[in-house]
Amino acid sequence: MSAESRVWLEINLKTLKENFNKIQAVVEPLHVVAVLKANAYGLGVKPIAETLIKAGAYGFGVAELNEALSLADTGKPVQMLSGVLPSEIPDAVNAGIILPIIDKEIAELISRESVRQGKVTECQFKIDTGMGRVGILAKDAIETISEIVKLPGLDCSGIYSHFPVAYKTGSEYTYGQIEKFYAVLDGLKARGITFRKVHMANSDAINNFSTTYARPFTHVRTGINLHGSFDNEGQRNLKLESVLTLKTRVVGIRTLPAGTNIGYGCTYTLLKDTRVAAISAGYADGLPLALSNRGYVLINGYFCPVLGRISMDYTTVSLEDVPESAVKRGDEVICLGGEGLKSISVETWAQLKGTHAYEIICSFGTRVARKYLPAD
C-alpha cells in the first residue's frame, strides 16, 4: 500500500508527439533517431518510446547496454552511441544492438564474438572530429576503417560524429568539424567504402546548422529537443513546447512577524509581517538550491517568490501578493512548467543554477511520481 506522491511530474505525451512531428518535418527526408539515454532523461523510457514509435521514430540511441536491452523488444533499431565495454559485447551481439566502433581493438572483439555466435553484428564508426571524448580521430579514420571493414562478422552500416558547441550559431569550430567529416567520407569513398547511415546532427545542430540534415547525411539524432528544451545559448528555431510540469502541494500557510528568519542558514529575514506557504518539495525532488532567495513558483496563477534556502523536502514561498482567499492548504503548486506568460521554464532554472537543461531534466528525485498525459 502506498499514498499518492506529494511531488509529481506531468509528462504530456501529446506535446512530445507534436515536437517529434515538427522535428521530422524540418529534417525530411532524413530519419529521426530519438536519443533516450538515462531512462529518457529521467522521464520514463517505456511510455516515451511507445509514443515516439507511433509518431514514426526510426530508432533509438542510448548510452549503455542496459538502456539498449530495455528497448530491444520494440522492433526498432537500437544504437549504443559512445562506447561498448568488452564484457558487454556478448549480450549486445546476441540482442542485435547496433554497436559503436571507436577503435580497432573493440572492432576485433566484436568481430570475434560475432563469429563465435554465428551472427553478423551491425556496427557504426564513431569519428572524433573535435568532441575529444571517444572515437576514431578524423586524421586516422580512413586508414583505420579501411582495415576494420575487412573483419568478419561485422555489418559496418554507418558512420557518425558529435558536436560539442553546435548551440553556437555560426560556430567556426562546428563548421570545421563538418569539413573534417566530409573529408573522411570522401577519402573512404575513394577507396570504395560507403555507408547506408551517415549522421552528425544532434538537437543543437538541428536548430543551428541546416547542412547537417542535408545530403550526404541520412539521419539525425535528437534528445532534449523532444522535450521542448534547449541549451541556454541555443536558438529556438523549431518552436517546440515543453512536455513537463513539476507539481507539488501547499502543506501549510502562516503569517510570520517581521524579523523572522527563514530556513537553514537564516539567509532571509522578513522585513514586515508576511503570509508565507510551505510547499512539499525541495532539492531532493529536483528543485535547485540556486532557487534559494531567487526563484519562484506558481500557485493558482500567482507567482510566489522563494524565501530563504531550499531544504531537502520543503520550500518556503511568499504569499505577500496573493489574495488571502486564493490559496489554501493542499492546493497544487507548479514548480516548473505552466502555460504562456504564467510559466516557469527549464531554461530559467538552468540559468539560475549556471547549468544547462539536460542536468535539470535528469535531476528529479526518485520520490517524484511520473504521470503521463495521453498522446491522443
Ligand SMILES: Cc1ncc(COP(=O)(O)O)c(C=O)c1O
The other form holds:
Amino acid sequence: MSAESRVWLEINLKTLKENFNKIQAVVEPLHVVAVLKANAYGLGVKPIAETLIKAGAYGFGVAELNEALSLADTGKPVQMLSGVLPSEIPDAVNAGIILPIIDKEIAELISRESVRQGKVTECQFKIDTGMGRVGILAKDAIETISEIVKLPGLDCSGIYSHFPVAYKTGSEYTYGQIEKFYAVLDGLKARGITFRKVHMANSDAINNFSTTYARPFTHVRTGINLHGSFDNEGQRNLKLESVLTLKTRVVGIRTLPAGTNIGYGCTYTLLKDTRVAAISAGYADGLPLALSNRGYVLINGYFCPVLGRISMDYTTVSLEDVPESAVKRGDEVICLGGEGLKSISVETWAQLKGTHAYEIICSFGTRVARKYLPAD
Ligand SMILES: Cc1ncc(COP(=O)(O)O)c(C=O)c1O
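Given the form predicted on its own above, what does the protein look like in the form predicted together with this ligand?
To see the whole picture, the full complex is given below, headed by that same chain.
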C-alpha cells in the first residue's frame, strides 16, 4: 500500500512537446538528438522519451550504459555521449548502442568486441576542441581518426564536439572551438574521410551561436532547453516554457506572537504577531537551503515569503499578505513553477542558490512523485 505523496512534480508533456517543436523549427533541417541522461535530468526518462519520439526527435543522448539500455527498445538511435568503459562494451555492442570514440585504445576494444559478436558497431568520434574532459584532442584528430577508420567492425558514422561556455554570447573561445572543429573536418575530408553525422550544438549554442546549426552540421544535441530552462547568462533565442511545477500542501496554520523564533538555528524572529503556514516540503524534496529567509512560495495565487531556515521536510512561510479566508490546511502550495507573473522560475532558484538550472532540475528528492500532464 502506498499513500499519496505530499510533494509532487507536475511535468507538462504538452509544454515539452511544444518546446521540442520550437527547437526543431529553429534548427531545421538539422535533426534534434534529445539528451536524456540522468533519467532525463531527473524528470523520468520513459514518458519524456515517448513524448519526444511522437514529436519527432531523431534519437537520444545519454551518459552511461544503463541509461542507454533503458532506451534501446524505442527503435531510435541511442548514443552514449562522453565515454564508454571497457566493461560496458560487450552489452553496448550487443544492444546496438552508438558508442563514443575518445581514443585509439577504446576504438580497438569496440572493434575487437564487434568482430567477436559478428556485428558492426556505429561509433562517433568525440573531439576535444576545448572542453578539457574527454575526447581526441583536435591537434591529434586527423592522424588518430585516419588509423581508427581502418579497424574492422566499426561504422564510424559521426564526429562531434562539446562547448563549455556557449552561454557566453559571441565568445571568442566558442568561435575558436568551431574553427578547430572545421579544421579537423577539412583535414579528414582531404584524406577522403567524411561523416553522415556532424554536431557540436548543445542548448547554449542553439541560443547563442547560429553557425552551430547550419552546414556542415547535421544534428544538434539539446537537454535543458527541452525542459524550458536556460543558463542564467547569454541570449535566449528560443522562447520556451518551463515544463515543471513543484507542489506540496499546507500542513498547519497558526498565528505566532512577536518575538517567536522560526526554525533551526533561530535565524528569523517575528517582529509582530504573524500568521504563518507550515508547508510539507523541505530540502529533501529539492528546495534549496538557500531559499531560507529569501525565497517564497505561492499559495492560492499569493506570494508567501519563506521565514527562517528550510528544514528537511517542512518550510515555514508568512501568510501576512494572505486574507484569512484564502488559505486552509491541505491547500496546494506551488513551490516552483506557476503561470505568468504568478510564478517562480527554475532560474530564480538557481540564482538564489548560486548555481545553474541543471542542478535545480536534477535535485528533486526521491520521495517527490512525478505526475505527467498529457501531451495531447
Ligand atoms: C556531450 C553533450 N552534449 C549535449 C549535452 C546537452 O546539454 P544541454 O542540456 O545544455 O543542452 C550534454 C549535457 O551536458 C553533453 O554532455
